[in-house]
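As a starting point, one isolated chain is supplied in structure tokens, in the form predicted on its own.
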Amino acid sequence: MKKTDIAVVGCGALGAGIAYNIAKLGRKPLVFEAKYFGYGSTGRDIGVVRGRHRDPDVAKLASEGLKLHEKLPDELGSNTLFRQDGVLTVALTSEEAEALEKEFKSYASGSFIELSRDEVRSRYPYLRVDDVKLCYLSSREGLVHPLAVLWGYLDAVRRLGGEVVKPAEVISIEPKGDKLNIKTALGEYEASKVVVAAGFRSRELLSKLGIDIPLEPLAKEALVTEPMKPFLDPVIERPGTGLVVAQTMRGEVIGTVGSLGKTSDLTLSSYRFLRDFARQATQLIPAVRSLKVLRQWTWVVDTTPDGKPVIGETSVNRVYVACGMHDYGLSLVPVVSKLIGRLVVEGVEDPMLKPFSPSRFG
């Protein structure tokens, strides 16, 4: 049986980030990836980074996550392709405007500005603003390349002496005295501590230990178009419908709207999504009307009943969890991975983590 100090289950951006922060504190983590790098939500996410959230507890994490995203390329010595061109949040109906105003009033002042219709037209002449009822610009937010974040963390983990194995699906974790026995598709391992960061699959794995984390999968669709000359500076979002539209550095337009509901089926793909995205995106950005769609895909996020992540030590000693990140997980990756790294290695629980304890579900 192979032995390791601290094991991390799941090698998306979060799992790799946790392993990096563990290695940074002088330990030698071993990371298990079930499929291949980028198979899960990290490789399918469109990469929006926000520093705010409706829930004040999550908002604290998001704000700190944004600050750490700004520093991450220098820290890792790797370009994460983080572009802080801003996020422009719009409401197109009176009901949406009322909800949006209430939401933004709860945020810290200075993190955004309200723009009038004329100001939006002046700044972004390619936008059709006739139907815009209310608009806010969060200038420090933007777009990151999810796989660039993942690879940056992976390279840093290896430099610091950590190890990643794949394809090594973890089948079970079983306490054996003061150690934890980890059964994987590549054989059995023994670890002193284990961190489970496997997205919505975390629930099934933890349930075998008698830990019930009420995670539900939520499937979302996205698409990418052929490239055109880059012109779309901020990410455009319409929270009332879930619309997000952005443009990559190469000029492709990417985006999402709505969801497929509570399913983990990655093979699903709907015409409804294509229709709704095309209608809503062209309503705001007429210039994308003639673009051809190159690819459409589905990704699955893990959600919780109270809308908050699950982060901390479980009821089973030396077993930790980081999951339930919904569709804002990429924004939180740098801060969550840093805080849980300290918790696992040093036993220090930052006050920001207390609202996300697994124990809140009993």
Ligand SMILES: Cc1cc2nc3c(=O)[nH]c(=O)nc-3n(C[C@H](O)[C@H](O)[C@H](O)COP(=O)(O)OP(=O)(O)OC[C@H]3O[C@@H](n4cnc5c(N)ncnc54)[C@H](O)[C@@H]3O)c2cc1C
The other form holds:
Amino acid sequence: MKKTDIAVVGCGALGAGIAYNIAKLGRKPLVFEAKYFGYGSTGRDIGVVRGRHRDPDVAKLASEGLKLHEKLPDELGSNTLFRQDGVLTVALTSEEAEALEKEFKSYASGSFIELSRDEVRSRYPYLRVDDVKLCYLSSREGLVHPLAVLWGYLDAVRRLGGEVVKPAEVISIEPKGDKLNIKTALGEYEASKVVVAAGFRSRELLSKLGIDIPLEPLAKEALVTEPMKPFLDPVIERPGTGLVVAQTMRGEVIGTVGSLGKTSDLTLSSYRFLRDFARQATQLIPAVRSLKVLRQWTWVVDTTPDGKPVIGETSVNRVYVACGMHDYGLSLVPVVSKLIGRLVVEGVEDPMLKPFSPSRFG
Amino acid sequence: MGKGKKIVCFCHDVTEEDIVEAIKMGYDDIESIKRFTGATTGPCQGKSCMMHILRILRRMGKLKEAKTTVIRPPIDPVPMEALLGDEGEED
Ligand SMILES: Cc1cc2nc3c(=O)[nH]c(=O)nc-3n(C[C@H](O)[C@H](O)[C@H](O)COP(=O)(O)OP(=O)(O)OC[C@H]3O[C@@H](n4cnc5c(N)ncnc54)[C@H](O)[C@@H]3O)c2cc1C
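Right, and the form predicted together with this ligand of this protein, after the form predicted on its own?
Time for the whole complex; same chain goes first.
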């Protein structure tokens, strides 16, 4: 049996971030990844970083997460391709406008501005504003390269003496005295502490320990087009229909539409998604009409009944969890991984984490 | 003049050196290489580069299974305007 200090299960952006923060506090993390780097949500992500959220508890994390995303390239010494050209949130019907106005009333003034239709037209001439009823610009928000965040953390983990192994699925975790026995595809390990950050698969792993986290896996679709010359500065989003459109630094237009859907054994990419995206994106940004779609994909995100993530120590001593990141987790990764790093290494629980305790499901 | 660059992926200008470097950094399976270098993600969707990369992996002793990346729809690029559907078409 191999001995190790602190083990992390799952090497998405979150697991890698947690490993980095553990290593930064002087410990040696060992990360197990079942497949390859970017296999999960992190590799399918659009990359929008928002500093706000409908749920006030999540909003606190998001606001802190945005600040840390700004500093991340310096901190890690690698470029995460974070581009703060703003997020433009639009409503195209009266109902959408009403809901949006109510939502933004709860956000800190100064974090966004309202733009009139004429202002939108003059700032963003490629947007068709005829149908726009209400528009807010959150100018510090923007787009990051999700995998660049993951790679940045991974690099830093290795530099600080941590280790990452793949493919290395964790099969079970069992307490043994004051240690934890971890069965993996690479053999058995003994660890002092374990952090599970395995996305929607966290549930089945923890249920073997008698811990029930009611995660529901829900499907999210996305697509990317061929590259075209940069024209779309901010991220455009229409919360009323789930539309998000952005242009990456490589010039590809990337986006999603619709709400999270039920999953089945055959969670496939759909024509309906392509059509809805094409209709809604061209309505707002006519120039994308002629762009060719290169790839579409679907992934399963980890959702909870109260819409909040699950972060903290579980009912089993020395076993921690960070999951339930829905489709907004990347924005939170820098702050969640920092706070859970401190909790695991120093035993200090930041008050910001209280609402996310795994024990809340009782 | 030394040898010229060996381009593996023409869509994103990825060279053989870039692929070898990625493999050395631990991005040593086809899915990781795809994400790390961008090769196979351009307009050709891997049709012209995938085999080159598999060959490099094999040469470096890293090819555990002869497997391509997961092929995502559409098989060939489709213009957005062709996806708008018929007027009034619902689900
Ligand atoms: C289509 C889509 C769009 C999104 N858009 C955004 C966005 O715009 N903005 C935003 O903030 N967030 C977005 N998200 C969410 C975001 O991607 C994630 O919340 C974030 O990347 C954190 O992911 P993670 O590390 O928790 O999980 P993952 O990236 O899924 O990582 C979990 C890892 O654990 C591994 N694993 C699972 N089980 C085991 C096991 N037993 N042993 C070992 N390893 C295991 C998996 O292989 C996987 O690599 C989006 C998600 C999707 C799917």
